[in-house]
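Only one chain comes next, encoded as structure tokens, the form predicted on its own.
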Amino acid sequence: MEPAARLSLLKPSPIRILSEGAPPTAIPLGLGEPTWDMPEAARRALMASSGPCPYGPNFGLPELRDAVARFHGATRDEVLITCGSEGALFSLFLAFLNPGDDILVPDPYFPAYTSLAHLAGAEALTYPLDAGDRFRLKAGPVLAALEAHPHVKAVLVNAPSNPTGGATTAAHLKAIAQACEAKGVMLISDEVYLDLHYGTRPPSLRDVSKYGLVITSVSKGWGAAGLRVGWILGDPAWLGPARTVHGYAVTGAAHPAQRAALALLEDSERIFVAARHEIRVRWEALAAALKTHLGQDITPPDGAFYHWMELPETAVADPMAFCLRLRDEGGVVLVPGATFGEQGKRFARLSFAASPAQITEGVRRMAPFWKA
């Protein structure tokens, strides 16, 4: 039997291919997952689980929805709990995108954006992040793309960005929200890295507008990627169709994981302070190693834990081949920037969520490949 035709546009994630095929001694600078300890609040909640382990409501545990609503200054009716942020994206795309519809996504982009659009039968069109300003989100390219493509059904923004770490300003975000609202276009703001920053917290869509949907999860800022708990925040009229898709796909996020997520939300302030300390320590290890081994002076991203690293000239023609050689011969996993879109062809994404010792050793191993 042949696979469904919809799979013809989907390929295994290069991020996973590079990471899961790596030698056991390779330094993992590919996956974007926190390597510091899961916060104590979540561990206690998981250990305290007793009695039955029920499915729970499709919308998520009421207590967790209330905690998410308080965190965002919203109401319970505006919250749908999902299996991570990808569960949120999957549910929205399948609920609202018809075959032939267009959705605008940034370039560079998180690969799931285009893959899930294709799964829904839609076309993912891109607008550029500002390469001259560290790949930050600006309103101009989004508004220009909306004018150029009048049949766009949805716009997705992601700031701080995966893979670049670039954020945006409240003014740019507000202009995008106003344009989408005026055109009746769904606006989706992926904010999973919002609370991992190196100074001033970047703006949330909710800071500038009640229009649109916010997606986030406990995976990054709360340091609990394996819980697979995320949420969509926004107009209940948009949550209903997404809930239907999510319910049929997975029923709901795991009950014990939601209890742990609730404990994390209730301890957010302390957890975020600790998480920002962890990424700052890792950033400092990366900056010191790049200075020592490659003579490079770098500046922290606006948020997240990615360094958008320019490739050596010899690698630009075939970045994947270069990263495979770096992995198999040098023992370091990086992801070629071409995985993230047209603007990534001259870059690689380095995740410095690894331990400081791994980062230091990884850059030492990488250096000969750049110098060559």
Ligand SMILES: Cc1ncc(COP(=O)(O)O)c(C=O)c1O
The other form holds:
Amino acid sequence: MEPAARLSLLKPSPIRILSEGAPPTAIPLGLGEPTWDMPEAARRALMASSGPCPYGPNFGLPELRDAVARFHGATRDEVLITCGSEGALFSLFLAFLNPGDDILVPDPYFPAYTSLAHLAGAEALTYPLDAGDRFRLKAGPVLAALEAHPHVKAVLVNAPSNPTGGATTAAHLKAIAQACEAKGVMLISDEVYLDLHYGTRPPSLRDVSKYGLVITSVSKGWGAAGLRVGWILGDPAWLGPARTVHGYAVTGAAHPAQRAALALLEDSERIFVAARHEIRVRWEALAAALKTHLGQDITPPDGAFYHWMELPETAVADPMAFCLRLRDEGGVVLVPGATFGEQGKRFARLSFAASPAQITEGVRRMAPFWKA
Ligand SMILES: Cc1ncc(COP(=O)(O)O)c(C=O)c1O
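Could you give the coordinates for the form predicted in complex with the ligand, as opposed to the form predicted on its own above?
Below is the whole assembly, all chains and molecules, this chain first.
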């Protein structure tokens, strides 16, 4: 039987293809997930679970919604708990994008943005991140894209970015929020990496405007990707339709996972300090290995745990073939930058969420491919 027509533009994620097809001895620098231990607070909450294991309300556990609201300086009715920020994106795209609608997303982008737009029958148009300034988000290109495409339904921003780690400033974010509000365009700010930074914390949309929606999860900064708990924060009028989609898709995030997420939120500051130490140690291992094996000097990204690395000239014609050779002959998994859009064609994404020892060994294995 043929799959539904809505799947015609959807391909399996190259990130998953490269990672799941890797030989068991390959060093995993492909997936973007924390490899340090899940914080103790969540572990204890999971162990303490007893009695029935109920569905819970579609909007999420009231205690968790309150904790999320406190974290962001909001109120309970502004919070919808989802299965990760992926569940948040899915619900918002399906709830608000009609076939034929356009949504603006950054280039480079997290691949789910374009795939979920296609699933909704919509088109993802891109605005460029600033390649001349470490792919930081600037208001100018977003405003220009809004002028060029006046019927755009929504704008998505993601800073710090997957795949580049580039963030933004409060002034740029505010200008984007004001433009979206003036045009009545939905603004979605994907902030899953906000608390994983190397210097000062980048701005949240919530710091500069009450307009728009923030989505995030416990997957990155709180080090618990497998819990699959995230949320949407913003105007209750926008949460209602998203809740309907999310409820029919999955009912809600798992009850024990929501309890664990609550414990994480209550211990946020301590957890973030420890997580920032973990990524700093990994970044230092990466910087030292790149210096030793390739003579490269790097500076930390604004946030997240990705190194956006220029490909060797010989790899640019077919980056996927290069990454497959790197994986199968070199024993290290990297993701071709083209997976993340036009501006990624000359790059590969190296996730340094792996352990420091894996990073050191991975770069040693990669080096001959860059020198060849
Ligand atoms: C930018 C960005 N948004 C959303 C997600 C989805 O993460 P989760 O569903 O675990 O919150 C990811 C995962 O890598 C991501 O990088």
